[in-house]
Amino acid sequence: MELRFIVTAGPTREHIDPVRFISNPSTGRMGFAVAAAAARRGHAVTLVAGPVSLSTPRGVRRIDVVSARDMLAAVEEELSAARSGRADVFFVSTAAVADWRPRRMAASKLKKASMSGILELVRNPDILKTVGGCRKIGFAAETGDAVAEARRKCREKGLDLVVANDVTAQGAGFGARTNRVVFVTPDGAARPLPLLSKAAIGARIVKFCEALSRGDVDSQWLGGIG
């Protein structure tokens, strides 16, 4: 059973001018791990990556982007092409997409003397909420009650799974090679996993997608993913 995966990874950069931007510390490791795991299972994988310094996993097609709007455009184009095929399409959104961008990007480097100290921002599109016509897997990287936020995202964005984690927990979060996550499904069920490598978590996400495609995800199946 071959599935079609479109995976986003890493941060976006929202430029103020050619040398300054708004971003975050995401390294892209989680998304690259999902893409690698899906490719190893024989699935067709496109990885839409923000600015990161990671090598493309074997068997994965990669598209590099910079901003949130670039990422949305790439995902929409890939989804449009993927829907014409017969395989189930899964959009796995691991990217840490900037919620806001400067209203205007200056064409040249801004000089301190000409800057007011006030930066006017506008909201970026919500990629997960915008796209449709596919199975959607999201992430909730939080500093508080990650499961509550995951349940909200699952409900409001029509997701099939949210992978929640507290980025302040030891061994988890941006830059770490491990993570401690909770799988949250649309019925509100929450299945915590132990501390695992991001590669191991990526493999479990892919197996969840495979089970969802077969129609056999239930509480018993979730109980065995740890």
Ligand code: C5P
Second form
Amino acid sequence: MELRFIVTAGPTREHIDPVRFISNPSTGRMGFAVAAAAARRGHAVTLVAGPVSLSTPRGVRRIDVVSARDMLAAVEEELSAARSGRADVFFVSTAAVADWRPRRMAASKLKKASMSGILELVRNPDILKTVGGCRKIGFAAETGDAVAEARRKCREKGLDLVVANDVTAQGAGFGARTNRVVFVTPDGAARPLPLLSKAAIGARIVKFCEALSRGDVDSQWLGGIG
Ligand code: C5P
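Having seen the form predicted alone, the form predicted in complex with the named molecule:
Up next: the whole complex, starting with the chain shown before.
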């Protein structure tokens, strides 16, 4: 059973001018791990990556983007192509998308003397919330009660799974090679996983998607995923 995966990864950059931007320290490791795991299982995978310095996993088609709006456009194009096929389509959104962008990007480098010290920002689109017609897997990186926030995001964005983690926990968060996550499903169930490598978490997310596609996910199945 081949599935179709579209995975976003890494940060986005929101330019102020050609040499300055707003971004975050996401390395893209989690998304690249999901893409690699899905390709290893024989699925068709497109990875939509923000600016990162990782090499493309074997068997994965990669599209590089810069801003959140570029990322949304690439995901929508991939989704509409994927929906015309027969495979179940999974959108796995691991990207740390910048929530805000400067209202205007200057065409040339701003001069220090001409900058007022005030930068006007506007909201970026929420890619995960916006797209539809596919199964959706989201991430919730929190600094507090990750499970409560994940349950809220699951409802608000219509997700099939939220992978929640407390980014302040040891061995978790941006740049780490490991992560401690909780799988939160739309029924509110929360299944904590042990501390695992991002590769191992990627493999479990792909397993979840395969089980969902077969209609197999229930509390007993989830109980066995750790
Ligand atoms: O609401 P919050 O940003 O915490 O949600 C995190 C989830 O939503 C992640 O899966 C992230 O990839 C996705 N997201 C998105 N577009 C945004 C913000 C977040 O796709 N603008």
